[in-house]
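Just one chain is shown here, as structure tokens, and it is the form predicted on its own.
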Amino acid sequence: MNQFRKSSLISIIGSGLGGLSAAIRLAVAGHNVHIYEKNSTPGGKARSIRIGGFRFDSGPSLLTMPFVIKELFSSAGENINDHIKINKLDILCKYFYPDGTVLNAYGDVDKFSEEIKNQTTEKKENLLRYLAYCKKIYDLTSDIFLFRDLYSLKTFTNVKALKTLFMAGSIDPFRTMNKANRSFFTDERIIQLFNRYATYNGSDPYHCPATLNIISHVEYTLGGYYVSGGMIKLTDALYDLAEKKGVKFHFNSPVDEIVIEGNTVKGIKVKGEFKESEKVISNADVYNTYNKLVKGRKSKAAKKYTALEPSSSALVFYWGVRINSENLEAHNILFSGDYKKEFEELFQKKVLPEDPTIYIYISKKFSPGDAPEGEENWFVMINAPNGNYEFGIRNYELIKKTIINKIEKLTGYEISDRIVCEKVMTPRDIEDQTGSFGGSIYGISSNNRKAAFLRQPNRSKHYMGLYFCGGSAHPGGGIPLVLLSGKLCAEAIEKSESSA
């Protein structure tokens, strides 16, 4: 950092992982950074819930691309091993199908290909060929779409970017994920397994571009991981690091307004009190930022984000269960019998699926302290439509019954009389607690092939001094991408400072 350069007073709205990432980098660069968080704890969607003797990660559960986290700690002069322990999963996920098939998705590709050969009609070489295709998409796109400012001309004026532009067809933007996956596999169970990765950014595999098959490379080739003690340990480590570097936190401090004069940010209002700021970073949802925090202005940005399709939401049951589930892994999927119908219900009909795919995450499998002896903490989630809150208490009981019956049918575990405590997280709860529009988990969906270019840039084009990070901004949702959004946001501020 240029020692003669003036440091800025920077306010960050929200302490999600993106905001923490930006705050750490900017504080290390010498800026005066304040984070305003409406909740009493940091983390946004990556927080912790306690019910009696049970602890649950509130949202994210699987870690990929750990090198992104290591680089963040390294940028702050810290060794990640002094803060958290990251471990590779042997089994990424255990899949249960309505026909009785049970499939272990091993982190070792050779073991996984053998499992596919033994449990399905698919040929193992098809998996290897498919993952090579996914790797090619990653190699061509990651530098542009993940690690750089997508909206900067400089990003496209290097040899690697030009190669990507000349090989645009190789990133498969014109086929849907489902169509591409069907070109590699013939067994419907394997097609469904890889179609599932559209949900990693809240999208529909029957509409989103096949470019998103990059996700399969990230999980199977780069690997899936867990954090000892649960994902909350990552939040805690970043919070502690931010404090160590001088970031000031203000909890229970909801931001009412981003104050703008002309087209220049002047600060924020917190509980009616003006806080001067030279730069403001919104780690809140882009839609709500433009429509609720930027007062009295009907900008093109607000109009654009109102028109874009949000990602899906979720309905989560946090259950303390009196059980030792030897036949379940930390991550488990119980597939629906008609996947296409499930996504039609989510995105076209905007209703809860009649036969939902169920995700069960049990952190006690690697974190014994998360539940009492002889019991487990089950995070049970189904995909839910964005913004549809008309479920009602009676319907929740029906949904709960559907889920419990399906768990018993596909896994053999009868848990209805073994649930000792419960908390429910609805799409409305997600919106209330995290500010995500309609409870959308990942901002906009990727059901439009242009979605990658429609995400909010990390630097606002409309208001000088306003920046964005988090799952609804570039490059997107999920832990590594959210952390990268904070990095790109900090780099944009540093670039603006150096050119001032």
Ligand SMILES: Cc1cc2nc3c(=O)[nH]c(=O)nc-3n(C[C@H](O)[C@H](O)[C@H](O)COP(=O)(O)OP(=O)(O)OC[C@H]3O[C@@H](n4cnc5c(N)ncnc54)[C@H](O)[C@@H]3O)c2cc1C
Given for the second form:
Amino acid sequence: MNQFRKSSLISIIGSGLGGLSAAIRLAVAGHNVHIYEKNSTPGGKARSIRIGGFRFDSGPSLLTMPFVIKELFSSAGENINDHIKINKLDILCKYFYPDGTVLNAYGDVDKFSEEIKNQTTEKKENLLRYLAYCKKIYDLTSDIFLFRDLYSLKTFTNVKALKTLFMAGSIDPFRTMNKANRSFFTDERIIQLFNRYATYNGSDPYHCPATLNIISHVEYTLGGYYVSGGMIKLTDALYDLAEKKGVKFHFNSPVDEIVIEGNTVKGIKVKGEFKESEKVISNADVYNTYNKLVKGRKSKAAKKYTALEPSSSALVFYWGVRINSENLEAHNILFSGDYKKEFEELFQKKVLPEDPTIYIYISKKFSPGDAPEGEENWFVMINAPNGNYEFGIRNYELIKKTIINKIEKLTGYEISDRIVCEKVMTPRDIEDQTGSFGGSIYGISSNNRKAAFLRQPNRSKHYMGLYFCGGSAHPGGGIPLVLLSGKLCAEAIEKSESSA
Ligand SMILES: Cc1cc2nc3c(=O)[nH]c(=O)nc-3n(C[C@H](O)[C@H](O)[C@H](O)COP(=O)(O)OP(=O)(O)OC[C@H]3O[C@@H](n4cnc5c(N)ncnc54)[C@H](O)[C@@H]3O)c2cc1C
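Given the form predicted on its own above, I would also like to look at the protein as it appears in the form predicted in complex with the named molecule.
Then the entire complex follows, led off by the chain already shown.
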């Protein structure tokens, strides 16, 4: 670090992956960084759950864009291979359809196109044409939407250029994802498979813009990955790296206020105690930051953010199962019979779907220590509406029965008598444990085609010294994006220091 550069006292609210990413970069740049976390462990949504001899990743299971993590380690002068082992998935996901079709989505495009040809009526060439189209959208948008601060002067001209692309339709913003996918494929099973990628940021394929088809490019062309030992190893590695670089952690330390005088941030209050800070980064949900932590101010920003539609939530069952499921992979999807109806229920009616699509993640498939001999750790998730907590207790047994019946029907595995232990995470639990508004997993939804421009920027335009990172800030939710948000946030602070 340049000895004449100013070192700031920076407080970060929350130790989610976005907060850890920002902290590491700022500590490496020589700042005095403190993280205040209300929980007793780091990671936010990416933690571990233990029940007896079973270990579960609490939230994220699939890793994409690992180069973002590699760059984070190298920015701190470290080699990623000395900290975690990231491996490419051969089978990204195994799909089970209500009509009995079973389809392996291979990470290798040739193998996947062969599988599609063999198991469905879809043509190989359609997949290749589709992935080329998804790549084009990624190439046109990623640099500006993902890797840069949308609001810095430097990118302003690029944003203008992007708006031109947007208006000209080159990034496919005017069709819905579903409509675009129907223009490439005829087999309903393949349309449903690619429509599913809207859920990767908590959106609805029948409303979100086709621009989000970049997600398919990320998974099929850039690849899907897992971390040896489970996703918790990523959290652990980033926590260790942050400590090594001098970040100070304060656990069990809920922040109850961001103290602002005039329009300038002065610090935070933790359990009523004032902690002076020159900069404050909120890794907490943007909605809750404006409505709960920035006390007594009804700013324009708060009003704007409150009016936006949150992304979907989830209902997760963590089951220890006495089974050796040779026919399941690490990632499995059991599709619903009527996908459109499922999203109407989630986003318009705001109820749990009658026939939900079920995701089963079994980390024991690559991390044998996660369950005892002869047993497996099943993370069983369905999408849930944001903010509707009603079903939490009332319909619990019914939902569980529906899920078990469907698993038994589509996979052939009788599990009802084999569940040896259970823990449940509802949308309310997600809100309680991580502070996400209404239990939303990915901040605001992308159902509005302008969502990318509406997301909270990494630097507040309203309060000097207030910054944001994490899933509800730019560029959005999901592991690689929140790590990038930490990077953009740190860069914005560094820029403000050098211009001060
Ligand atoms: C069920 C589920 C499945 C998912 N699957 C995937 C997946 O497969 N792949 C993928 O890439 N992503 C997935 N995600 C999304 C991914 O987990 C998140 O985008 C990411 O982990 C969020 O990181 P974040 O930086 O936004 O922080 P968060 O994880 O939201 O953490 C925020 C932290 O701030 C703390 N905090 C909040 N308010 C305060 C306060 N007032 N004072 C102190 N601390 C506070 C919270 O306790 C928390 O620790 C999934 C998420 C869930 C829940």
